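Just one chain is shown here, as structure tokens, and it is the form predicted on its own.
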Amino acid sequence: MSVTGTKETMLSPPNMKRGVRRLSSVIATLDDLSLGPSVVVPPQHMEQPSDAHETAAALEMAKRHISRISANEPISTPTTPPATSTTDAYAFAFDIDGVLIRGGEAIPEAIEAMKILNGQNQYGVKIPYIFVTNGGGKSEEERCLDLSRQLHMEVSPGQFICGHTPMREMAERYGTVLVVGGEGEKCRQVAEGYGFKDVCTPGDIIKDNVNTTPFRKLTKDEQEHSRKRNFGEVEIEAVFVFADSRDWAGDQQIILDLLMSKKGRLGTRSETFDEGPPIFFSHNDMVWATSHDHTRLGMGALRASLEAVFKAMTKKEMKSTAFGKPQVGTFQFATRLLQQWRKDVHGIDSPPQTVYFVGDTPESDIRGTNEFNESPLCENTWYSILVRTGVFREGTKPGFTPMATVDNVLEAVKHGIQREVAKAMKSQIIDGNGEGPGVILEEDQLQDATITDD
């Protein structure tokens, strides 16, 4: 039946998880999406069953529950996992930009790679998969929606992480913040929706003093929504960039006269200069891909230029932490969710014992892939993998080695897939009766499935 025309439905196909609504992704608003565990899906496939909605919902529930875990609250797991055709043994993470999407676009392979893990394969299964960003400025409902409408396909809002999403966990920790970046009031949003108390933005100190950005007066939009206040009475206890500046001049001042003030209240001056609150970055992606023919600067370009234009005025370093990839702290997030899905859909409380990373960019994606795949931290093995419709260029030597580079993700996706076949085969799979889902195979059955990495 459904609940609000073509915006909801609580339609239960044999393959819906109970009790996590389905929405349409293009009437949906982020207030739908708070009000309980949702999936959201194209206005063609409200009505029918869809290959990816196992995945998406089980990762939706997944992911409330380990935020139930880390504020101490009990969750229940069944003892007896329901029937799926889901493996356990291995997954995919997924980079966005220069990925899945550019210039706001689908890249036409996607959409094939993932009706290939969503069971459209040669051996009928489906694998599952999350979305690892550092693009910023967007919630992970907001980013849902917008690849659900761009790859035409059924997901949620638990198998995105963002670069700012370990951030949540610090609204405890401030009072008042500034946060810099996105577009609009976005970023105030988002930071309110983490649970940040009070939030103020550029806008909102350009607004109490005009003269603090010399060339940068409020639009009449800015005006309208920036909120007004003595900044010379408030103390700022932290600043937040949480998406990439519209506005590097101005910004940059501001988080300058912070960065030197006296305990983070504007229009003083620390003598030492190590006085000011801490800066926090959601990434430190120095470029990124866009429908441009060349690469973008990124956050990470504005943190360089922080740091040199802070040195070059105080003679000190400036102390400050980047979030997303290639930051340990990401992976750690992204096998913790993996590993709470399989608990909750086969009852193993470990993760998949391979996760397949596919990014674009080596800096990043590939360096974090890498370096955690080798730190003590990691329980399993994450293998990158670098495509090349991104950041990284045919002919160019990336600065971290992936494990194997392909053209595109469709091609990403067969690899990881072919591998896992061949470990299979090799390690000749049979049950403690000889009679499991594996074969022995014959020597040149061997051969054909191994598989060779760039």
Ligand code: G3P
The other form holds:
Amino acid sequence: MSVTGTKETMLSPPNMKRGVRRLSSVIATLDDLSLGPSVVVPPQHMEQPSDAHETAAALEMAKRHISRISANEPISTPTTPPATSTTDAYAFAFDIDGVLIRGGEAIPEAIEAMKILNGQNQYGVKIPYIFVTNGGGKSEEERCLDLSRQLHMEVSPGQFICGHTPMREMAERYGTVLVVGGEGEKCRQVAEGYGFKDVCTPGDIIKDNVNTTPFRKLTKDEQEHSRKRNFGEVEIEAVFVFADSRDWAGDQQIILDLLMSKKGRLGTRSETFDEGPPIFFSHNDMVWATSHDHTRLGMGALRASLEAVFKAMTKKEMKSTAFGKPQVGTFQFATRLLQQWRKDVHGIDSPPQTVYFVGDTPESDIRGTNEFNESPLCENTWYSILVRTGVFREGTKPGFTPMATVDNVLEAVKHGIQREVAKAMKSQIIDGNGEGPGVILEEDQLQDATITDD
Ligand code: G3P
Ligand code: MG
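Please give the other form, namely the form predicted in complex with the named molecule, since only the form predicted on its own has been shown so far.
Expanding to the full complex; the earlier chain stays at the top.
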């Protein structure tokens, strides 16, 4: 199977607009999705100046807490919660399916995990975070509204990347394109929102020639929304698989017709089978975690199937490009998004020392995080945490080894925080606390020094 990397230069974070409008997942309308600013955060975050001084104060508070543990002093739980501040030392990045969501529902521990990151911990410290999913099929704004409802908190497009987000960078490059996957007209709308000039769907092609797919007939709704045109006169310059296909047979037929065509003109056949348009997939996940007990086939499986059929028919290798995780370009994109998010929302203008990436799929989440961490393009530490709530199951050996494996996302968050507290303690041991040499802590005291999920 050929896996080609994305072009790093194509990837840049989406524009962050400074205006603020608070969206509620309950009352949002279609206008909310298509109009107005894309940043959805509580106003106080946007008006806030740098949190750096608060971060220093919070760190000091944590250090004092740790000093008390080391001196075996009783720790009293504060009666009033402290004012929140934000740490600039580290951040989290979350995969979604199999980590936070399964089958459209939140994984129960996810809601608690998010509360901790949002400052509901005994230090009142907020920890910045972003979401990096290979999923897609709807606009980033709509997906964030879904996520806001599922996780009981507000999620902004400014902290969100989905599989097809980087494809917006290719809108200028091609004229007429075929967009495949997703429900109804949604992916066409997403592509047009990205600036693609002329977007066709498989429905348009079937509407023009019903004999294209012998066993697929358009529904009344599809018939109504598909656009009639004469494809004998259209040159399709590229194929983009934005989201999982709802009709593998029909979509594969149409994609193969194009790949075997002369310059993307339907009805033609190349003799050399190397004149067709390029094809791009938003990711390459062979399987993914849904509400079924076992993993379900993903876009990578469609890609493998297309490659096999193309080879059987043409005796040639199908060339294609996949975006998403584990591509290093996606992690670079995530780095820039996180940087922008920390700056705009938390007032932090320096990169975190560590980013904890929490994922469930070794082949995309763990591989991508590890490879990015080891690449010269990575300027800090990306630390991979594998959870047991999704694709990976206990009793199997992950194809790519995570830096930590935990039961669920709540444990992942605790693990990251505990590691950071331990690091702060270690530096205190080295530096001392200003009143004498630093103290040596036992392993069980290190364990106690976690921020609890109160
Ligand atoms: O189709 C979505 C799936 O393949 C993976 O989504 O959130 O686990 O990256 P996610
Ligand atoms: Mg996943």
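Positions refer to the first chain, counted from 1. We call the rigid core the largest set of C-alpha positions that still match within 1.5 Å between the two forms. Quick caveat: nothing in here was measured; it's all calculated off a predicted structure.
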query: Yes/no, residue 219 Cα shift of 2 Å or more between the two forms with rigid core fixed; finding: no
